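Given next, in structure tokens, is a single chain: the form predicted alone.
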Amino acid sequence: MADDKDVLRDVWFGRIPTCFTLNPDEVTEREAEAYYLLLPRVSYLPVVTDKVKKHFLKVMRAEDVEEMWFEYEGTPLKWHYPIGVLFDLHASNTVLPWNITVHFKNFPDQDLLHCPSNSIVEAHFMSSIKEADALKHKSQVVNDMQKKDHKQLWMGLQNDKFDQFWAMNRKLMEYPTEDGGFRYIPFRIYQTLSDRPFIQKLFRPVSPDCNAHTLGDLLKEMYPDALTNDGERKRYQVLIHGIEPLLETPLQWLSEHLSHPDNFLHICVVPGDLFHRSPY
């Protein structure tokens, strides 16, 4: 891959200032103070919220505690989506800090998957990496890795170790020069105003006549409503890691540099021309 380590590092260390407050309906022995945390965009809520749980358990009785889950303005937050995707999808127009409500009862089974331990997050994460590599390399790279290599990817993410993660992830970002890119680009397009979880289809980084496909080319085929015609008012903002990449940006470059650790390019299409926000 093109070595642009500053971009990779900026993406990895993107943080969202967040305020966690306990749902007022929870039974507590004394008032629960809010808890503030800088959430890593590239991680998952269960991985980085142990401190949040410990903070609120101090004011609760054990018999009043069930599985912890999170909600923003009435929307349960899917733990298996990266944190940055959750923010861009639901709260990209909010004033920081991001206000998340913490629950310990009434788990919304119809909206969320249960997550009793981080081993569930690890299994989901590795499944996504394997799916991405099936698209990029017919699974050849991930299958050539040993179990300890898979563990290094997970531990790098879990412990927020950039160098540890990228020492192994770099292999997943390589391709033969003559190919001009991956076999297919692993991507997911999320829409705020849709019951469909996301759009995910096969899309090559290079056209049949060997031209590099761009972000605009992908959106034109997968979600043309996200694009604005000349003279039209901008109806949607297309966000990756909280920023709006130029539509002319080559898709292969985006996949190498702005994919999440699960190796997918997560693209959020949200209504309106929202003010520009940096992820850092």
Second form
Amino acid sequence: MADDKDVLRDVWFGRIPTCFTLNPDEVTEREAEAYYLLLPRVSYLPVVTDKVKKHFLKVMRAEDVEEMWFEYEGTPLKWHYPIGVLFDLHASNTVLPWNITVHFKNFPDQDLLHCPSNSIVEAHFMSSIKEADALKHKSQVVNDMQKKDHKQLWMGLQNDKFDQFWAMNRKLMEYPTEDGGFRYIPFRIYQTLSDRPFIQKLFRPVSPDCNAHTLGDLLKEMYPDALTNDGERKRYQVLIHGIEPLLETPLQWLSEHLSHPDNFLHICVVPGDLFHRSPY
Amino acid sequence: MSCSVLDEEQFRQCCQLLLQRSDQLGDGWSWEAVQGSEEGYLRKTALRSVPSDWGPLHDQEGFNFHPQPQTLCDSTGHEKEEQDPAASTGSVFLTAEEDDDGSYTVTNGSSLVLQYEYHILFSCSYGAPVLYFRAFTLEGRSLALEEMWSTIHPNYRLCLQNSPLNAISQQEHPLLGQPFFFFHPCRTEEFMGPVLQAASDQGRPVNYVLSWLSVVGPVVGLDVPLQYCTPLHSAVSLNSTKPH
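If the one shown is the form predicted alone, what is the structure of the form predicted together with the partner chain?
Next comes the full complex, this chain leading.
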């Protein structure tokens, strides 16, 4: 049985092979070749796509270049969602590599937030971490950290430094033993079939009679349609980092080991297929 | 110390009371429910005239601004006009210039009319209401963050810029999924604490959402008329000994 710490590494180093193609309507001076990249599941598009931008700017004139944005099969990709979440939500049951289209004009400002610089990504990331700690510890742990500690979390993510990140993040994963877990579990459940972008509510890891809540308990409370009743054909897959954890898994364990660096458990519910999926 | 955190049910009750008063005053708030549930948010739209000399704003044709709000308020506090920000937010802004004989000439400085949309949602993570908002020109173009800064009175801008976590930023609306601006809720408990304590000490009921709105609303042009505060038939008060 894998050591719990191995799970942390597997989550951090998960990658998605991606092929970036320039939108055919962009004005180019010559044909643009596709650009291939392994994207980290736990990071964000603006942080890891500098090379993509440089590659396509080589064939474009400066005056034809506005804010870069990405799209998959007509859907603008929300850069403030972790990359792995975008993949699981939109492309999990398709053949690799993930084909993303790159745009440099007609920014869809009714769908996407603007991202003029990495400091905006940092602000979003830190905002998620603070919100997660508000749920887990009434913000006590994150408020006790110094500014340089916050910076260490961001730099660890930005520079893909697992040890640097976890040296600080482990503090956010602690809890008083007598409590049996965090105060509330930071989670978001995403589905593609509704206008609502995600479900996020208060949910405790331990029941009033001290039983550990499971992933199945969470879904039953928040999104019962995701579950399959006895005798029914399975309609949905419940994905975290591209895998389907057993519904009996304790939620507290999931929160400590399968959260993203932003300290949230991002859970994607997608129309399922009946084939067994390989991990990550 | 009184509990300055709200739960969702209390939020709904505060909103319903606010809504009743709004209906009486014709102030335009409505409740938007999430389909098939009790969950929802308060919504209001309003036209607002913003003077273009509060900060370089775009002209009618396009987009011509300098994101340097600090230049308007230097360290001596000297400003072009003496205005009480709370009084001027909802209405057309007028520039007052003093004449030689000590009287004031009021002129209508050039200004831009914008269509604002305000949503009040509940954050379960912070146990507080959150203000989401966006603005459009009359031609339908939505404002960018830098332009939004230009529509905030210079006095407020100074305060906000000193606060961490970029008090106003762009954020995805949690129920609609579209880009809005919002006030980060992490400091709400801090400023609501004394308000609730004072009310509790005096045995006065408080509408959390209304009090909170009267603090954050004016910053983004949302006036909360004083008539809201005439005694309500019933009020939601936060019991200081409520465990949380």
